[in-house]
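Take a look at this single chain, the form predicted on its own, given in structure tokens.
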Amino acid sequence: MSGLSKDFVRAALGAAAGPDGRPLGERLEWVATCDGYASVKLDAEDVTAKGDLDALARRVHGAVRAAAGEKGIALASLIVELVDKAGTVKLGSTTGPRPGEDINAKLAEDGQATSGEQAASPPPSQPRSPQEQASALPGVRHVIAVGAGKGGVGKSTVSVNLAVALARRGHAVGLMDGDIYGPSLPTMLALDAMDLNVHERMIEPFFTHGIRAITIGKMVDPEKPLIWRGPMAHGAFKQLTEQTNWGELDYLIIDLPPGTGDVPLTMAQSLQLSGAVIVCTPQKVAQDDAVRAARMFQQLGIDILGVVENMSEFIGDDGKRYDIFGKGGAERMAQRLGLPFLGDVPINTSLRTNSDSGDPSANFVAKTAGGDALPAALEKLAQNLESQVSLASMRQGKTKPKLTIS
């Protein structure tokens, strides 16, 4: 197996071809290597619009990391600088941790950069979580983990509708599914009929109940399991992140396996979150577990955005209201553990029918949702998750509040 080179860099970005059709390699202006980290210049002179310079070091990324894949080169991290003819930077993003400085000051001495350019700039000394390493995810202004500690909970269900929700409140939206071992979008999502597209190396999320939606449940035997160690989970869940052409989102929404196990760690550290939500029904039991993920999620420093009380009661056909598991175990955990409560989310006979016909748009209609009472929740839950994501912006220093005087 050979090493990550420039030379196989640059090969990489000859074969492939930018949003606009232009090869990739006819931008390259730099690049450098060294152990498992690469760092490229592009010109992007002719690239204005915000939206085509995050497509086209998509595209960079992509072809990259594909050759990579299909070589069985191993790639820690890639830089990806977009230039103007001055050499300004008009966007920089990275998948992967950001090499330190003993890297690039290899990259440096390494004979690529000449006089007036430099390698990669250091990152912050010292991080302090694994999100402090991660990078964002290009064109997507928030990403957002939805977790429990254990399954059965209805993790993807919230997901799913979640996503919808906010499409519906007319943002765009992705969803992931993140379960790598017992993915559920095929059939929540009724993809069984809808065939894969990749295109220059991309993949193309399907569009669907007004949301862009992408599952490894339809690109393996959906008999087959996945007896997938660590590292295979790992570049599983990087392969559907990195290389799926999600374009412009507002959320993108990414249904965790359950638990606390590889993928959660693999995406604090490759992805910035905007933070995170936790699903858990009233018992007991699942309180337990769940407060395991919470606690996972702030050691890995991400923010928790709220919790989530599924299953917080049965609605009958008569309307009749069954406590079945308990009722508001979550919001007093959540209130034990100083986190925001998003809201309860009942469940129907409606909610089963249409979550297995694959169609979670009628969940927001009353004739078709067993009346009022899911719908509302739903509503609500996107709702309270949109303050929680403005405040956690806040928090991070993405977004400032803004004085308006009339």
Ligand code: ADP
The other form holds:
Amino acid sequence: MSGLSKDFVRAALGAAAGPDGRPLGERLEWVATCDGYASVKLDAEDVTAKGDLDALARRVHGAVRAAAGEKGIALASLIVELVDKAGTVKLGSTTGPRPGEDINAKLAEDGQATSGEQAASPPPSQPRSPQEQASALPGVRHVIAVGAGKGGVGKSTVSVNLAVALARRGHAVGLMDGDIYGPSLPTMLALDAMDLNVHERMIEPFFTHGIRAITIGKMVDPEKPLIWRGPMAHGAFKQLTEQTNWGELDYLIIDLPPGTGDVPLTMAQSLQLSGAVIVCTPQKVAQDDAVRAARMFQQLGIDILGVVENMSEFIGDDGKRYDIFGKGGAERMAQRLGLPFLGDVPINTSLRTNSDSGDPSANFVAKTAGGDALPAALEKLAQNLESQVSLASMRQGKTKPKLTIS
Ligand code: ADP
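Alternate state requested, the form predicted in complex with this ligand (shown: the form predicted on its own):
Then the entire complex follows, led off by the chain already shown.
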């Protein structure tokens, strides 16, 4: 029996009519599948009323689930996003397995399990997640993905500064620019003048600002548009993680592309993670996207280590605080979702100029960071992340709690 594939999803939607009679296949813009998990994006530019969007999403879920049921194909989770012309999500929804469906047995039957043992080990009521099949990266203790619901919220800025902050706290840290659609590390770490070295088919990471870093930006012509699609994105991501000579690392931070897509699926399936950090600005629209990113990580079986609120407020030269985007919005969202809050990063001109000049270390010195607020905020983020990683390791059974009696 063949398993869940992109072609299967395309065929299921192609054959079905939407609430307005238009075939769903005509609206399909993007599809990704991975071991019983499917994610689709459909054009809903012409659909505006909430009720109509709901009806369209229901039809999409119904069509894929019905076809899967008919063909006996395991569908652990389906993520449906209805988008406008600009790609902004108007409605996102997720459905799980059918009640009573033994998803593990079906995945094994579909030949989607990597080994019989893995498929048989979890209790039948729990669907296997892509993360459960992933393997550890040799020599790397903790892999942390940094994601965001949308671009421009400061995901790369937070990734770089978290990596440098952890290194300044004495850890061996690697940073991978997994944002293969728009790599930022060449600029943020001033890698432009450095040459990439490859030894015996292994890529040597750059060593700069106390961290080891690698970016797809050094492997492609920066003038050419990055049209990495499905399989190419998959291959590029795997090559960057597996063929980089990371050495021994305490933390490997991965800067993911924004949104939900092929790269997080590939990562979840191939790399065992300690968890993910979600970067969000305080506005309501950014939070809505962050909630979707949180759902995606959870669906992939990835622990969420916490939420970072970026651009939370502006502190002027006069020391006065200006609330521009509505400080605290991301923290309240984290509370609502029951997720840890790691801290906030103020809007800071030095942070931007230090990023543009490729000097993140300057963010940790009051003189070059526009005062004490930025270094303190970054230090607190790193500390909170360390604690959350330790807690996640205990939850995942990687370390035992230490009992200290004093
Ligand atoms: P993303 O990775 O989410 O697309 P970036 O990290 O590339 O976003 O940030 C987008 C722009 O915003 C960059 O120019 C960056 O320097 C700037 N930026 C990010 N966070 C802040 C902040 N807290 N204060 C000032 N500028 C910021």
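Residue numbers count along the first chain shown, from 1. For clarity, every value in this text was computed on a predicted model and none was experimentally measured. We call the rigid core the largest set of C-alpha positions that still match within 1.5 Å between the two forms.
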Kindly check if the Cα atom of Thr208 is displaced 2 angstroms or more between these two forms relative to the superposed rigid core.
no
